[in-house]
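One chain follows as structure tokens, the form predicted alone.
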Amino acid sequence: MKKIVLIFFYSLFWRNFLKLIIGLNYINREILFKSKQFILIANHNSHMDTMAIMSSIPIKNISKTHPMAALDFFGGNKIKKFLMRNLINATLIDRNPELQKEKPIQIMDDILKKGRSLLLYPEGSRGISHNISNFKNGLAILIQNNPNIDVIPVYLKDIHKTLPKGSKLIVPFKCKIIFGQPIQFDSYDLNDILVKSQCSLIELKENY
């Protein structure tokens, strides 16, 4: 039954709101086609980028995604925590330290070993449009862990300006999500996996 709801409202319902109400453009969405199984790495400014990349996810691996997203901003109540796990398909992640019953890498690395696939903004938050902020070192860590998945570059460009940072309301704005060639690393040195890692996703940002 999730599934079939998860369909419904990334495949049929937010692809054609995006792409004929807003006018978002998919570039090279067909590079997710050729992967069973992926970890997204992408630029972070909206709340609008989750839907938009999610829209993009070919059907058969729609419920096998998993966005991260933040417990202390989407899990404040139990209505949020069940639209998340349930309708975004999210696993919520906490922030604190002191509160966490487990570490978020180990979290996601355990989604990693279960098949199934994620969608990460390795820069941390939501950062500032066009500029893409130093990598978090829990990327590196989790590609070292699983060197086999497949590592795409996704770049959200002036998908911000659909929902402003603070904005409710959701406005037409032609905008792109580019997807990138999965990332042949040279090294897997933990620093080496960053530094590959954000040029790819800057590179993207420089040829669109």
The other form holds:
Amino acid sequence: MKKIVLIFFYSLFWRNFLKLIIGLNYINREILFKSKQFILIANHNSHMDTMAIMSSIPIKNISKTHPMAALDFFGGNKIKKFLMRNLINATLIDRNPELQKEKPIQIMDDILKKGRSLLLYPEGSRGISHNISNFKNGLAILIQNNPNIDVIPVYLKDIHKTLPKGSKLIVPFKCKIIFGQPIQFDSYDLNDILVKSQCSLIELKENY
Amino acid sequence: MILDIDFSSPNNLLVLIIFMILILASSVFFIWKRIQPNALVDQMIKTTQSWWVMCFVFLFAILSNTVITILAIALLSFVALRELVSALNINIDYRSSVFLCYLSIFFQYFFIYKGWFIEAIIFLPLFILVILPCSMIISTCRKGFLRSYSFLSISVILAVYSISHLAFLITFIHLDNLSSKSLLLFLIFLTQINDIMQFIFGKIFGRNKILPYVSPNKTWEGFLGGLLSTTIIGCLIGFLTPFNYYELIVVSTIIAVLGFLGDSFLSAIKRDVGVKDLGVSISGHGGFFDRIDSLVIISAPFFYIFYFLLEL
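Take the protein just shown as the form predicted alone and give its structure as the form predicted together with its partner chain.
Whole complex next, starting from this chain.
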């Protein structure tokens, strides 16, 4: 049932809305079809980012892919929480360390161990457009623990124009979502992983 | 009924001509590829395939009932405006004004659909003069006002004002023994033929550049060849218009010249912004606005030529 809702919400509604009204152009989307389980890492400038990425995920994987969302921001009341879990397919994470029952890294690791996929914004919160800031350490720990899972960089170009931070008005602008090849890590040192994954995202940004 | 097919009517004769040209082009390129395969032919085959799709969509949109035609032209305006606004790099602090520009499409085509001539004519000039600057002034942004204002107004003029005159042709001109869509077919067919002929003559005979600073691919030979063949073809498909041969020659020449200038106008804008095409929507053609760029100057004058001729 949840899968049908998700397919309807993302693959039908959002994909067509983004394509036809907003003018989103999916580039190299076929990369997603090649891997069964993946960690998507993307730059984050707008709430539209999650919609754009989730709408491009193949139907067979859509219910198995979870975006991460902050509990204090998105889980304000019960209705919001219910919608986030069932319509967005998000996993809510408490950012306040005192209230955490389980560490966020542990939650994400469990999801990966169950054979499910993650969508992460390693910059943390919504950053400045045209600028990829430093990645957070959690990503490296996650990749270190699960070396067999494909890490796919996703660069979102100009999507922040359609819905910038602090705005509620959606305005169509042509934009692009670019998928890169899964990252090949040479060493699984924490720092190397961070540098490598950040470089691959910057590379995508510069090539398109 | 959505489609009314009557093969004695001028519109359907033109449909027949269009498909014959397409079949001819496809078979020529097919044979050419067999004899001498190269990159140019592959490109041409791709372009022709897009032409097939475009012709089907375009003819369906035009020959359906009037509401669908107006909706299709409004959609064209929307896509063209989106391409322009995205390419011109407008300060995103003025996004609410950009939103109003999108909204103006709705009002403009609503007036056209209702047949309110005065409203449809004055709405966009007033929009650019009053609503657009007011909305920009009350937004919190202080930087790049003039730049964003001129970019937005030029986008509205090119994408909405100019293209909406195609819909004016259907709603506001009533001919005695012709369907109101014949003129629209005549205009669009002739501008596109002009583009193709300019391209063909330019490729074969092109030597002397006509506008080296704006559009280096355009040549005198292409322009004159296009002008000549457009005039001849314009006379041949004169059955779509109420004109006699002298008038047809004049109108076809105007269409060819203004079509060429419209094409160059958009090239100049694109060159200034630093992009080659405004989009990638049509394979082998670029964006939607790249395909209809020759219409931007001609559509409004063409409408007023008819409007005043019929008033006389």
